[in-house]
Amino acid sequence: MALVDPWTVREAVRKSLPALAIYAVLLAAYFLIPGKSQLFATILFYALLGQAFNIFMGMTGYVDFGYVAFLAVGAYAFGVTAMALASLGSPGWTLIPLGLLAAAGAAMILASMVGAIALRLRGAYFAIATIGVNEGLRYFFEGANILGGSIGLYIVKDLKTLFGDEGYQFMATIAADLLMFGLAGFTVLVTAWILSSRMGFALQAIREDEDAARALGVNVTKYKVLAFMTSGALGGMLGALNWALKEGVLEPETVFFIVYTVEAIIIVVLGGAGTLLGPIVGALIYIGLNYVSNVYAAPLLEGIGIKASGLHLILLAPILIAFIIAAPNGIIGLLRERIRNPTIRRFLV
């Protein structure tokens, strides 16, 4: 009956409204500002990583930090399914759709197999052995020469020939894009339907008092299993859009490369964990900050005989630290203080 209460589902297409509202708004400027699509294909992707993140860690509390493994099994499941397809003669359109649920399984049984046992620990214990499961699958992949192992899975000829040459430019490039921004509507929706359910309160009280939850009768295991399989499904599926069908090439020094959790981490704790819109706001801040330094910041210390490479992301640092001093709730956090009006405090999720 959770599953079509009315007032659940009222309350999700409601929270979902200004996401929606935003992603629409990247979806335009992607196609309408000559030159900066690829800009904003970064930001929806940073987006998506934060979406899909924030519903173990921004709900739970828990930190993942081998996140990332999530999006490389989901990313190497789909390579394999394209591989089978195309050597089995397959139509292309076939692989989206069996792809994506190949790289959500792979996710997920991931997620499970390791929440078995990770759940099981908090705190630092929980972060050190989510560590231990990216680096150690990443030199498992290339010690076991497992699909390429440490010289990469390369799938560009198979994607050609599902699709043909022409048809792989449109599917590494436009295509991918739509489909990431097709797949961040539905985390969004996901992400409502979660936090207006049950098993939104029950994550809400584990991230407040695990032992108090437990004590009043929540079942503790079952709802932190069922976020990490479901953040798990939704990064498997990012994974194999970004990397496998846009890029077409998967090494496994790329794919499990762990800043990509830690940016996650940034996104989400800079939006407001625990929110909807909060890894949106993150993502556009993080990629905004990330673009003015490397494209204005850059050259000006080039400029003035300051050649060291990378030396300009010192300045992000500072304001990174600074938002975060400033609104350690989150900009959505530190909104929904500031803002008293009721009516726009009520899309503030």
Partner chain sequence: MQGQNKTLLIAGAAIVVLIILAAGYFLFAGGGEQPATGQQQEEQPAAGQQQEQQQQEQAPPAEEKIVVGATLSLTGKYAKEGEMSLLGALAAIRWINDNGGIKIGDKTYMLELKYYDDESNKDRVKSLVERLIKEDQVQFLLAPYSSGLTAAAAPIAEKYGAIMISHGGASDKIFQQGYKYVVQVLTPASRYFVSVIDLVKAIDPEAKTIAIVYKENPFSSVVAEGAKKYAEQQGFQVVYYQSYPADAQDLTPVLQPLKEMKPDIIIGGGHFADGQLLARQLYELGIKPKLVAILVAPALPEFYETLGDAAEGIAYPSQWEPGVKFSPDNVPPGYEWYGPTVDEFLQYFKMVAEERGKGDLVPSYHAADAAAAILFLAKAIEMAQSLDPDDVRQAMNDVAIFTFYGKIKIDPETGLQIGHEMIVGQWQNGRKVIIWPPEAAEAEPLYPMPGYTG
The other form holds:
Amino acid sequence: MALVDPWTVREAVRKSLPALAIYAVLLAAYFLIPGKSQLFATILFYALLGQAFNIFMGMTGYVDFGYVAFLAVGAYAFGVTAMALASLGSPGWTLIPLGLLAAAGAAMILASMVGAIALRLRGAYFAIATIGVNEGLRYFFEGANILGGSIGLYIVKDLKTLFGDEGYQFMATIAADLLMFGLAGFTVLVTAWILSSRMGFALQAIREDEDAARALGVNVTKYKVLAFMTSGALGGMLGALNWALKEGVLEPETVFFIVYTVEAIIIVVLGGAGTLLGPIVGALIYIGLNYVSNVYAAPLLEGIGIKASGLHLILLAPILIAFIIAAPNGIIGLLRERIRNPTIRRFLV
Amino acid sequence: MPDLNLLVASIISGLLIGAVYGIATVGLNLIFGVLRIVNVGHGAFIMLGAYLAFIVYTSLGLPPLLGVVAGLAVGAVLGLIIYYLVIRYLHDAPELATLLATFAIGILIQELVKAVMGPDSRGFVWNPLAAYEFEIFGYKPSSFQILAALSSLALLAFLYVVIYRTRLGLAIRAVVQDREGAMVVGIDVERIYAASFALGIMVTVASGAILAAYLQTGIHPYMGEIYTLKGFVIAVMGGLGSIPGAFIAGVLFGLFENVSYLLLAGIEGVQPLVLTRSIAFLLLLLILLVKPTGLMGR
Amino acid sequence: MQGQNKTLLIAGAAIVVLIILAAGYFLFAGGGEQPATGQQQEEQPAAGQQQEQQQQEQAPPAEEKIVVGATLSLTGKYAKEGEMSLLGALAAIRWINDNGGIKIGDKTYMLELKYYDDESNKDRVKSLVERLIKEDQVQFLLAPYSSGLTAAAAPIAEKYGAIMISHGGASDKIFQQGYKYVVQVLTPASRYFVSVIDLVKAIDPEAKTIAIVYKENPFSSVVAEGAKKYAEQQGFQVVYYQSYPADAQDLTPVLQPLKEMKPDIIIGGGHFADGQLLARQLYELGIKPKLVAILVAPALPEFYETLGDAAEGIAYPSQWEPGVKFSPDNVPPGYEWYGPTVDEFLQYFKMVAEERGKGDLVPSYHAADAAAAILFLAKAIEMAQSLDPDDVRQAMNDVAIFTFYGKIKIDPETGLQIGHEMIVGQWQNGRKVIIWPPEAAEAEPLYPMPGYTG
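Please could you give me the other form, the form predicted in complex with the partner chain, since above is the form predicted on its own?
After this comes the whole thing, all chains and molecules, with the earlier chain placed first.
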């Protein structure tokens, strides 16, 4: 019912516009600025990572430290689908819908299993229990020799069987990125809809005071599970596209890599947790700063005689710290506090 | 066929590494208990302590366990610097902001250590009491591992004295229980925060030195990451903020990691030592399922 | 109140820093790249030479350049390998430039290395590889370290038809995926222990049982699998095959059964930290087989510094050692000598290392691997007499060179290395010596190891 409520729809559309505009600019940059398409694809990946993560973390305040497990499971599900379809001799295009469905499905199954235990926990307990899920799964893949064990799953060959050599080239470089842009648009709409609907208010109530929300009759468990599964499914599809389709090699060591979760947190916090624009802005800054310090600043320093590896991280870390002290609620949070102009405020969602 | 000898060996080595795990987690819990901050850079401080032990032994020729003293000193200075430069601006910031800030501090420490010490994996062999080692059920625990476990207990005792037998400790406990109340009775909460943060970092850096004496090899700039992870798990297992909880959970974690190996070794076609990691995390989930605030949590 | 002022101050400082960085970004990104952009739009994939000339017009008068690109892991978990690779590649490049560069027709080209730090993170690799190819105009790349990172880079390199030379850590499986431009200079993971097994078979017909204890990791798992297969082919019995997790601190449970089992040979390991641990714990537990051979860790001087007596007699497979006796005088049939001698390489390595304040570093085989990649590339370019990647890739199939690093020759079909062979080193009296193959050996194998009681 809430779905067709015209006010909700109008709100959702209004809210999604600024984010969609940023993605449109990114998409244009991807095609128009030569030699930087992968930089924009990387920003896109991290923006999506942040957005998908944000749906649960930003809106409920629960930090899922094992979030990358959704991406990993999704990537593996996509990989297995590709292998199955290749051995069945199916036409290549079937992989995209079936693989993404499998990825989302696998991630949702994981989400419901983890949710059953972990969603009863609060704050830091939840955060750390989910670390346990991620690490436990990784060592399970390695120790029980599942899908290639620690060596990993190689699906480039299968993708080439499905799409042909030329087709694979196209899928792995351009199509995978375009599909990610599609997923990004979809994620924006989902987020905007949640923010405008009953669910958004419920999640916000949970973030403010879960017990009070429960006492007021909000079905806390239902909304938490819904948000968790949505966030997980989007993550699963992202992992499928960025790692399985684009790279074709899945190693437990690198796909269950906890640093991705930490980066997701950085991006969401930098931009502003719980906001729609936050993760996108966060990813732009985080990857932008990293790229600038890596590609320009480090060689510059080397040019004047300072030669040490890891320089750019030494530069980046204090900037991050200064940033977080200056704007603990993220950029969007800071702008909302400072900007009084109602027209501009309307776009800070 | 769980062999008795193997079982005893697993229990002893589990207890020994467990004591080190325990002390390596206590600092994390102290900081959380007082400041409500999860120190994501935890492992970097442990790594720093391990390098101190390495330097104390290889450059100064002193026993690596003296690195504990160096660790306390370095930790105190570092803790205060970080507190006054960063942490104190983040009291009222959302929990997430502090996660990010401590993460960045961790990266900074790692990269600075790497710039100074290089990326190599370092180590040493130190076994002064090798002649006195004894065998239990065919298992001969190394004397340096026993010494490391004993040092963990000593460091724990030091912390106990500070928290339960000094005025500072009294104030810390007061702040943990009731921040506003502590302020009302005239406690300078800001100073208590600084002191607790520094104390937590001191113990963590010192525990790194103990860990180095225990492991002796594999000291490198990124060695701390796994201890951040294990530290989190142990901290939650024991109950966040609880110092005895952290220590007990550390011992349990070590024990469980070692003993579960014996059970898994019987299964065909799997890698038991790798699977013990899965099992340890499963244990965490089970504990939380039964008691959502950890073993000793409130 | 005071606190608030300071917060504002810091906030202000942070914003200023950001603005400077952002301004720098746009200046560099906008200003610096305009000309490059113009070039790229006209550029055809085969216009390598033309490009070089265009770069030349802007640069101060000098020889023409060929830029080799690399994403190196200078931070993160492969930082150690990354540093060595950087120095090794720089040493080889300096040698080539000092010895007349690369001649194509009557033109002489100097080599130059352009590299970025990939943080050992595969989601950094993609944009950096693209940048190297499209903006730094690089057609030839050193692959990143490890199969995970190589897999991330490969589709991008393939898309633009840039050649990627793998010089470290990539699993054999990478070369079964049908990449056209990815080639390898070092012995593939699955063949790491071949020389060790050959050695044992040759000197001790009595030895029958082998135990394999390895780190669970994409690289060492492939090594262990390959070793098991080869040992069984050679008539050995693999009596124990166990792994440990990547960050294990205590291997006692895995090693304890070996006390009873008494295998003749123990092989395995994985990386630096765990290799040291494995050797030390075998020693402490009093497990003394006839030979212990461990991956990676024993090849470094720190191994003995750390372990002392426990390191004595430990053997290791190695891609290269500073003491190898490969020289222009013992070139095997079908190969031709190319590049620096071993002494020259050591000298050039020291030179570039000193410039970077690392003068006391001794090159590990990771340095030699990267240097070999550069030599292989230089030879292929000379043979192709062209800078077009397709011509160079074609020429690579015919390269068969003997260098300070030993033989280099690839399988034309897959790009997998088939020429290079592992050597076996051993710690004897606190010194690393080469004990296998006989033609490269500096000393007799210490076999059985000290302390072996039968």
